[in-house]
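Next up: just one chain, as structure tokens, the form predicted on its own.
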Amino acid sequence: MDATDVGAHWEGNAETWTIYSRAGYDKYRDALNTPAFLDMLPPVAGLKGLDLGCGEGTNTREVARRGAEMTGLDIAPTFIRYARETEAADPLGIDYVLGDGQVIDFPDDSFDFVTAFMSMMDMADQREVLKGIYRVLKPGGFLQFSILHPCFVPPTRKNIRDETGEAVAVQIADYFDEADRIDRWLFSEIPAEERAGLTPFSVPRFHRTLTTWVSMIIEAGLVIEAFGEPMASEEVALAEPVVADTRVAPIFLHVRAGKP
């Protein structure tokens, strides 16, 4: 797959994704992943940031509310349209740009930081993405990104549940398989009667081992500063049981890396 293929898949997902994520069905994002990412994010007030793979802009807006001057970039026109409409209705000073994360079309040293919320594992050539991020970062700037955890969410993963339905273990396989693939799914909390009438998301995925990720980051010239592996608290797991499996093993990996 190349960027054109990836863009076509995400454009096909964008309408349904926006509607249902904004309706509160992206529980992993809202209850766990984004809050943990923002807790790990250094202070950004007064800084200029790029959100890579911004989608319809929910997370971009959260960073902007922390005082950053944000640009959001995404490959899907429908996501950008929704993001711009929201910016027009409730301005936060965000500039949303249609573009390809593998060819980041900004001048050198443009940004103090780059964020990428759950987007980089969906980009076909992460080496080129990381090189582009290094180029557009100012010296002393940083990249912070989240991905599916390469160790605990490889191409084959299954929750093992007890007789009550509680997740007690995780079965994984194909960790070393870095072949391109398409995952098809919907947000699990969408009611069954609505799911029946929806086409599942078609999500390009480019799994890389942890070794590959670390190697690519280092090859790009970035220096790893922090890792995060979000786990739902007991309170969050009780309030949103769908995320309780993150108490068995992490689903997400957060990485922060700096440009010297």
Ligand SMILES: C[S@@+](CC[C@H](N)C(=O)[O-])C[C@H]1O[C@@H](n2cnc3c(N)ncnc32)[C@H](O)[C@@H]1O
The other form holds:
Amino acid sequence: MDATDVGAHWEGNAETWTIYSRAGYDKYRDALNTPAFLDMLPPVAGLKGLDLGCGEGTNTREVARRGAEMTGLDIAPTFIRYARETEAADPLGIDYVLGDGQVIDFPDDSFDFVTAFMSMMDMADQREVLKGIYRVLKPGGFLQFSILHPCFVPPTRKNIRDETGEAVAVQIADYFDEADRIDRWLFSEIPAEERAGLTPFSVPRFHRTLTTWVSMIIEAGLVIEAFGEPMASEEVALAEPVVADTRVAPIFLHVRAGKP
Ligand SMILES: C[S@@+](CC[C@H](N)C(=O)[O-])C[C@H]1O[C@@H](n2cnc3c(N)ncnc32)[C@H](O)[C@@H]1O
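Would you generate the structure of this protein in the form predicted together with the named molecule, following the form predicted on its own above?
Everything in the complex follows now, all chains and molecules, and the chain you saw is the first one.
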């Protein structure tokens, strides 16, 4: 699958994704994943950052609010349009550009850091993405990214629940299958009556094993500094029961890697 195909899938998702994520239905992102990512992020005030696969920009804005001078890049024009509209209404100094993360079009050593929130498993050629990130990072800069956890969310995953509906185990399969795939789903908390009228997201996914991810990071010249596997606290799981399954096994993997 090439970038044009991937971009077309995301362009088809962008309108519904933006409306429902901004309405608070991306519960995993808002209740768990982004807060954990930001907790792991080193101080960025005064630094120049690139957010790769920025979508409609919610997470880019969070990083900008920490004082970074941000550029957001995404392959889907509708996401970039929404992000720019929000920037125009409430400026944070973010520059949003349309582009392909596999061919990052910035000069060498342009950024102090790069973030990629839940976007790199959606890019087909992660080797090229990582090489591009290395190139545009200044020496001493870092990349921090989140992805679906390669070990616990491989192509096939099923929550095992007890008689009360509580997630108690996870069944996984196809861990070593790195074939391109298209996942179809909607944010699970969207009410049934609204779901009926929506076309499910069509998400190209390029699963890689943990070994492949670590090899690609090392081959790019980056040095792994930190891993994170966010788990919902008891309080968060009570407030947002949909994320309680992260107390059984992680759904997300966070990685920070530096350019020496
Ligand atoms: C799961 S969404 C995450 C969006 C946003 N980072 C967030 O956390 O809300 C994945 C994003 O990656 C973008 N994307 C996928 N492939 C891309 C590519 N090759 N280059 C740039 N962006 C890409 C999609 O358009 C989409 O916005």
